[in-house]
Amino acid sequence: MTPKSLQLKVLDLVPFGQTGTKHYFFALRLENPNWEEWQPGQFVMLRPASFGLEIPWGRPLGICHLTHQHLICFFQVLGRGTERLAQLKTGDYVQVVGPLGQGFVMEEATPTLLLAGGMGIVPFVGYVNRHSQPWNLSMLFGHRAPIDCYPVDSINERITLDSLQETVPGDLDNLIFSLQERIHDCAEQHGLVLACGPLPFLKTVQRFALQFQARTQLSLENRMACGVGACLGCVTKTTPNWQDQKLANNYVQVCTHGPVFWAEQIIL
């Protein structure tokens, strides 16, 4: 499908958890933009007109669940642009580019492990809620926040989510003990592995994904400004098993090639 720009309207903005007396995570309701298709994974680049001059690029967002009645971006605050937009109110306009990237792939028969770390917990609301078989799903979740700062009931509703939280040293061992024995499991079964987190989250995915040989999906999160592969700022290095081999151990767009890549076919 041919991305859009569209100036879609804010239905409201909804705070999760709370750190301190501030809240820092947010879920944004904007009105449906009518989209023909859309895969979970994919993303929007979101610009209200607060950015003026002074915050030229918009800012990239996965897209958390698309429904007839709105399409919802979830968002941390973590610099000037998205403190822009915490700011946004019931009525405000966005310019919203989209839908964007390539999503994961959907085998509804086939059992598929979910890997989520911190906010990459954001494109299996919409995965959860569009799978037609929930029962072939199962979801570990590793997060420092509350849990209560991230969408999780919305997959808890579909699917079991068993979550670990990184609060001491010895939290990210038992994480990272927790991601091998699961994506063993899943090779065993000939499952399906998706990934969305941080890097180091997703190079130990991917370091287990290679070595019991499953079929896994990672979806990067790149700094982007464009969005749609012009500036070349989000790339990522390919391995000799790159679809094309005419790009094989080169360079490629995370916004336009991915951000979803099989493990094999790229380096972090």
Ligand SMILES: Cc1cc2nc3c(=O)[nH]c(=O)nc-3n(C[C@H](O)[C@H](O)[C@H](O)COP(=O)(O)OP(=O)(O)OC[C@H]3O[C@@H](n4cnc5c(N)ncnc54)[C@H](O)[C@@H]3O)c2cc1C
Given for the second form:
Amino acid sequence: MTPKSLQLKVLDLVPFGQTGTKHYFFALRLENPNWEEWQPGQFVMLRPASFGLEIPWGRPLGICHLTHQHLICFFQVLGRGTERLAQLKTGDYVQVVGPLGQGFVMEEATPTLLLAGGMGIVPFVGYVNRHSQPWNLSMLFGHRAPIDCYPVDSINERITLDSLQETVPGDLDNLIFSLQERIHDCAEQHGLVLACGPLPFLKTVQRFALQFQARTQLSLENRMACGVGACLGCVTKTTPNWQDQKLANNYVQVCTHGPVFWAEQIIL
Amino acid sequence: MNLAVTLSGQSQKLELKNPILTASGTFGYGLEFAPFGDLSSLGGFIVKGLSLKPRLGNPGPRIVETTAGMLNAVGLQNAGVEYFCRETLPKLPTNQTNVIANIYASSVEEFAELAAILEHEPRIKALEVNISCPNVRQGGVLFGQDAKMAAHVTKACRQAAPNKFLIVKLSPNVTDIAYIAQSVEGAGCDCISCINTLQGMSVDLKSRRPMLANVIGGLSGPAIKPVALRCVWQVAKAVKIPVIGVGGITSARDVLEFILVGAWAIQVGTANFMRPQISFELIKDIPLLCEELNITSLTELRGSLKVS
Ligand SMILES: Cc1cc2nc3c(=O)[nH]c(=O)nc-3n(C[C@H](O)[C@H](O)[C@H](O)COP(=O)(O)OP(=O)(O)OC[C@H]3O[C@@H](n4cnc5c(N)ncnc54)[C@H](O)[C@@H]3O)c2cc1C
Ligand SMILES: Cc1cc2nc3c(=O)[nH]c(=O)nc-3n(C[C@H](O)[C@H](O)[C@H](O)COP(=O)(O)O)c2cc1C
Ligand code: FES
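Since the one above is the form predicted alone, can you give the form predicted in complex with this ligand too?
Then the entire complex follows, led off by the chain already shown.
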């Protein structure tokens, strides 16, 4: 559907992770935007009034989940924008532009491997909840913060989630090895691989996907200003495999052509 | 309140139903913003800079947010004028509003060739010449930083497109913007828009790297509004042709401030990223603010700044 720009009321903002210390992870619940449709993997641009003129850009956040009652986003505090998002109060209004971009493919009967790194888990909450044959889904989740910082509960209810916490440097090798193994196995089963996470994580996934010829989609997190394809700021480079020959070996907007791309069609 | 304005240039005219235009590079080809408002309600929109041949643009990161602004080094990515006329133009509401082409080239000859192609395109109502680009034939000096070169480009476009309303867009990165304005007026343009972005940069202390792959970029957004107001004021005093104000506009109040210092129309740029419906909302907000401030018409307000 075409995106809308709405002022949505904050229902609540729930911190995740251990109590007592400073919080960095939050679930933001907003009133229902009443979109006609949306796909997991799509995102919104959030801009609270508190950004004023000082912070011009909205912040792109994945759609974590959308139910009859509410839209949920989940974010980690990194810098000035997410810091202000973390100060939202029940009853405040936020400008929400969305749903934006192209979501992940869903092939209910295909064995599907979900690969999440850190905040990359966000779109998979909606994905797992929407999937009609969750027994075809499996998931590997690499993360640095303790597991209770992430929105894993509703995922755990429907599928088995293997999580690997990275605390010492050796853990990274483990994660890379697991990624290799799981992508390899998925390719053997003619399955589908879907990945979302930080750039180094996506690069690793892409490398194995190409090596084992696993059908793989990657969700990118490039810097964005407009979110609607107008500023040409968020672009990624396409390979000769890009579906539209006119745009092969070219720069395409991540916000409109993505954020989800087929692994063999882009250069990271 | 009647918001219509007629921009009367030296040889051509442009009728606007209201003074709200959108700035090149910040509104895509218009269609990107169609979900957020009625494109035909705008005074007009200026499409992303067009070049003769397709341009790939710069590698990323191309943009970075700054305090009250942003830097961009997009590098004029576009599919070329021919593709634009064939594929994009038929989708635009060219009968209901002014679609204005922003053009970009690296030599005077190329500018003339582009202008000549668009001269024969009736769906394009005006040309905006972006002279904030390097002249490759002359050691990469920006056309807009040299009064003679700026005049030369203007004259070439005027001759190649005698029937188009011709706007020249000035760069603020000059020592005397009024002087450049007079020289492009002398070369025959109908209108001046100012300002384009200011050169700036942003660095990351932790990685000791520039935030843009291109190292430097163009600053836009609320941070540049005082510079833009100053430029419009100086240019409006120096020339007889109408001036279009651009730079940091985010509200109806900003629009009226630009008109007060002498602008005939304005362009909304970076604000389109902050709030995609902003340009459409301004059209409704202006009459309300005028009423509140007892401003009876935009004509009465225009250039009425009291300087003792
Ligand atoms: C399509 C998309 C979906 C996203 N979904 C989520 C989500 O569901 N939850 C979530 O927490 N985050 C998500 N992000 C990342 C989120 O947008 C950034 O973390 C946020 O914009 C940072 O803003 P800030 O002002 O707090 O940080 P800034 O002050 O802008 O930057 C602080 C630090 O964060 C880094 N940073 C800035 N932007 C990004 C980015 N886009 N990706 C990674 N690092 C960045 C900067 O390099 C810097 O080190 C998503 C990004 C995109 C493009
Ligand atoms: C991402 C981006 C791309 C731009 N591209 C162009 C362009 O192609 N041609 C041009 O003349 N100006 C371009 N500009 C400059 C704007 O049209 C405008 O002059 C400038 O941003 C100042 O206005 P603002 O502060 O309202 O954004 C661009 C600006 C931005 C932010
Ligand atoms: S964020 Fe502007 S084009 Fe993608």
